[in-house]
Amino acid sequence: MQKEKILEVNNLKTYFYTREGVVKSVNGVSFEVNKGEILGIVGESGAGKSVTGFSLLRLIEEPGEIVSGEVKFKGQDLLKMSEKEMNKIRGNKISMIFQDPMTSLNPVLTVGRQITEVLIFHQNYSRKDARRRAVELLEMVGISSPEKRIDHYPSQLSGGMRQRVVIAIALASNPEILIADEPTTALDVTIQAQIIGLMKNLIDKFNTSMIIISHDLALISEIADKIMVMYAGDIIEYGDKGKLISEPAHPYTQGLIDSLPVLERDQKRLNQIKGLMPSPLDLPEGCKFKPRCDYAGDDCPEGTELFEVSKAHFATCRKAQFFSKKLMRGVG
């Protein structure tokens, strides 16, 4: 059966005209997101992860610029339409959830004023219904007496309970496309696994499409359908969880995989992908990855373009047949 595709990027390009010189944070990144599927975005600080996010969006602020490229959504190029008819995009048919709730919200305001004030602009309910159906979504999202909470201020509530209160917020309008940006960073391990749990329930009951964005792959591979790896402002690997996790096909998701902790084997420390992230003021031609990269050579390709490995299965390292090996280590 035939997937319908609800969001396609074409060779998306964000720069930021620093006085240092050009940073390309986003640099020709192509994917799509079919109707009810989880994309997850992997990689480290300084990947791209977020701006590629913020992009689909055109949340993008001086010096930053969207320099070219394509964001259909349902066909319709975002980047060709006016402020106006995004604003009816934005929260509305695409909604977003920031990295730190505590910032997110509006801390003079009540967590149901902020509710309705989404269903008021977007879906025009009367505040009588509004209220209603924020306390509907408060406890959606697993707040207790959502009746009393509605009336709280975000500095009232825990770290738990804000994230909960921006995810009713980015749900209110019933959206097709959820972009969540490192969702569960500010929390702990209990609760980023109730809030994770909560999304993928919520995503699977209005067959609603995701696209979350984290530096940690054991959390995307536990949500995500698809998972894209970014390096330095490139996608450098692409394809649907199972594959991707079990026979990585670049060594930079080996490395991010390596780097797991494993608690079926007695592991005294983590291993640990060598160097750093180049500065993005000055990159290396060709393969990014190549300085901190085991197998790298005077054999390696010069080109930096997705090729594909196997079946619905996309990789930039043309040497993945020597050294891929499947690593079924149980985060997949």
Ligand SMILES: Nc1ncnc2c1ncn2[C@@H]1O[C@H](COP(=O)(O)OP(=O)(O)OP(=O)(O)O)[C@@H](O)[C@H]1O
The other form holds:
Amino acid sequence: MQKEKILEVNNLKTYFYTREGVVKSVNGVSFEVNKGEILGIVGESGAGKSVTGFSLLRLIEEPGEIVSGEVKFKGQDLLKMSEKEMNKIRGNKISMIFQDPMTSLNPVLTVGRQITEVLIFHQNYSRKDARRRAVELLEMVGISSPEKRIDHYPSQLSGGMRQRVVIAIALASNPEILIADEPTTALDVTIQAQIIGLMKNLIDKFNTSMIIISHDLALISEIADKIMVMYAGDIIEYGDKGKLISEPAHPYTQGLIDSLPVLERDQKRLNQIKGLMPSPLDLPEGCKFKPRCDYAGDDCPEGTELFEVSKAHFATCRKAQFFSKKLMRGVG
Ligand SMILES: Nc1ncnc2c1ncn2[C@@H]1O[C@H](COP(=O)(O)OP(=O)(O)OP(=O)(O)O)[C@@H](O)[C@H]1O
Ligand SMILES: [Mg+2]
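The structure above corresponds to the form predicted on its own; please give the structure of the form predicted in complex with the ligand next.
Following is the full complex, with the preceding chain placed first.
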């Protein structure tokens, strides 16, 4: 069955024109999200994950600018829409959840008010129906005694509960896409797992699509169907989760996998990727990972084009795959 494509991003570029120079935070990325699908964006700090997420909703502020590209939502290019049309999409058809729940919540309004506002303004609910629906939504995101909690202020809730409320607000408009940028980073590990499980359930239930952004590949691989690995503004690997995790093609992806803290893993494999991400103002030509790469050589690809490694799996390099296969043959 043909999957319904809900979002198609083509060659998106977002630059920041700083006094020190031009920061090419997102340097020509292309990807797709299908209906009901979860895309995970992963990479180290500064990779361009958040700027990608913000660009989709045109939330880039000075000195930043979306320089070129297309962001097609159900075939319509959001980058060509008027600000008025865009306001109908933002927080409605496409919702966003941020790392710190307090940045999304209004401290002087009750939880209920913040949910009912979305229902009344975006979904044409009456005040009475909105309150009933808000209680339902709070229940759905796992808040106990929702009839009581609905009249609480954000400050009366724990961090985990606040993030649940943020999810309830984001879902109130019945969005077609939910963008979640590090939605659990501010929470402790047990709560993180609960929230991730909750989001996955709700995505299935509402048949919403989701883009989840995190520096944590373990978290991403738990929830995503498809993974996109970013490095210094480029997508360096992209594809179905299973393939990308079991047969990483790019040495950087392999590095991320090798640095996952898995207890059973041989200690020697518990490596950090050596070196640091280059300064965004002084990027190497071609592959930006080259200075940190164990496999770098004269035969490295010159550009940063993605090519097909196997079906539904793309990368800008296939050295990790080549070397790990060779190693396996050597062992076997
Ligand atoms: N307002 C800004 N002005 C200048 N440069 C910016 C601005 N916002 C982001 N950048 C730069 O864009 C690049 C990508 O930033 P981004 O916030 O997308 O990284 P990230 O992958 O989300 O990292 P993190 O994991 O730390 O959230 C970085 O080099 C960052 O310094
Ligand atoms: Mg970020």
